[in-house]
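Shown here is one chain on its own, the form predicted alone, set out as structure tokens.
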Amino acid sequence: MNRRTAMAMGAAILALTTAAACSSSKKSSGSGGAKTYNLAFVQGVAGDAFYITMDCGIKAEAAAEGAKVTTQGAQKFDPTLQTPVLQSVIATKPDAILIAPTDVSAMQAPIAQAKSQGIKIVLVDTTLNDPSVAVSAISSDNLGGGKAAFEAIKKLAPGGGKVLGVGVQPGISTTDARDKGFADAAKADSKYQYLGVQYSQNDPAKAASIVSAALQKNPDIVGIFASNLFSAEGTATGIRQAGKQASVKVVGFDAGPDQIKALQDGTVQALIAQQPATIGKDGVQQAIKALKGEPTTPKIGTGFTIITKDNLTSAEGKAAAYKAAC
């Protein structure tokens, strides 16, 4: 073999070995040669503080695994305005989805449409009527949530009276869960009197026209449970539009900057904070566990905490409440 053509067979073995190593890249990527993950989120709805902080748990979990994560969210808690928004994320193939349904029904077959694309789907903080769809879904103790909510009314106004729930809409899983711990626990004590939910639509402002309302009939209203974000953000300004802050005790679901504020001015007398950043958390390591063929956990739930006056500045109320941004 000759000067000529023992260069030519070097080159063409770097050759070679470039070639496998591209290849070799482009396969698997992230530390270890490990492949990395492409997830997405689907919030329930954008600018929530809950699904922020919920955001806030997938993105500091998946940084932590290798993975990528995408975020997309309705402006409201709608099936009409989530669908599009799902399709979208399907039409850019992730591994594996992380969404909150905004409706036990109607977003059944829009995200078996994503399952059938081969892609991982994971359920958080809400479910649906079939959840086998999903490795695993993942949530609160909302019926949990409901009872102790009427509890904290019991220990604020302990002579009885007239109860009321502001809740959402019909549908969702997580706040039907809630109003029905609620109304069961209420329906229960005969010291009480339930006068049933009504529901704001997830818009503050309706909330509080149903609030007023309801104070104009029922002056005797000792206590209201809002179970949810924006159902207690217009409760608290229902309450303070009629001046009732003194008479009228309040028990919010969530813990967003806007209810901690309303904690703080008296006009919430309680919170049931969620575990919005675990649900996350635990979210992306089932979607993980899926990909690698790992066994999953069907369901997984998550506790909360009572927030008063008395622990909102504790350590434990501070870890509870909600984020405005990661």
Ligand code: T6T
The other form holds:
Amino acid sequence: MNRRTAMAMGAAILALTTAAACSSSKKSSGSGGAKTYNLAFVQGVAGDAFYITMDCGIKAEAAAEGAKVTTQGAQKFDPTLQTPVLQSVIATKPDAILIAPTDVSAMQAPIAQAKSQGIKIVLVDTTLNDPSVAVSAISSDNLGGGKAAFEAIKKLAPGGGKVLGVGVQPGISTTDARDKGFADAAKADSKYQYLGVQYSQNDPAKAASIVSAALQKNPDIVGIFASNLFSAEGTATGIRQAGKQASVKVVGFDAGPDQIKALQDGTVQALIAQQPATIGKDGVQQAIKALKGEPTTPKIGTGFTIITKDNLTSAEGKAAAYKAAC
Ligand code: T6T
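Provide the structure of the form predicted together with alpha-D-tagatopyranose (T6T), given the form predicted alone shown above.
Let's see the whole complex now, leading with the same chain.
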């Protein structure tokens, strides 16, 4: 497959450029009277290479701005676990919180509570039903990413056939949008039969068993789209267990170390890598602008890179891979 880089739309790029251009040249040094801002990052889940890479972007930008950052995340991608994490962060009275809400509705009130205490909110990656609680919301073009995943499967399996989605759980803005983008594109192409999406609850073992069962029921599946890192990890396991590497084309969102390995060994054919470090960097810039009373950008879109075996070892492919540590 040819090397392809898909970027989010012009407006998004413009927004990014604006955010970068507006990066303050006046740093808060913490000395000489300038305020040192205390920022907190609440991840969607701990131990996820996507949020680890975002954290690296946040820490680098915060250091450049002379701000301090603390990072916390629950052990599962679950609003009932994220809420107490957020509440403990609120109790430390940070100036701003960057958060990836784990559910569009369940996290609305806990985040509103933070805002009501005068804390500036920036939504990073995922969003809420009502994002107006935040000074800025920064994310990939997830709908476009799902559509791009179907286009990738089309190139890999041009003859058409059955395609399946392996999702995470309903209520997550990002993965819901990716699933929709993929489903809409698949349904619009009469050569393909869309088998629907099944949810892994962000558990690779569950994703693997979904894939095993689906391949038993429909041995002629030609393509699978896994809409995040852990679903993709489990999908690759399911494909290996079924010995279907040669006949089923897999496209996964995200580019963690395990996914890069699956691409190298030929279990997965394409990865849609987001730009988590850029999301984090933009998030810090927006938080600091809000704290300084400067105008912020309500919605910022970031791009993605499609990684295949062809560009994996190129500078572009290497730069797009997520980090396991900063
Ligand atoms: O795909 C990312 C993130 O964008 C999504 O909101 C949740 O899952 C990940 O963190 C990957 O595990």
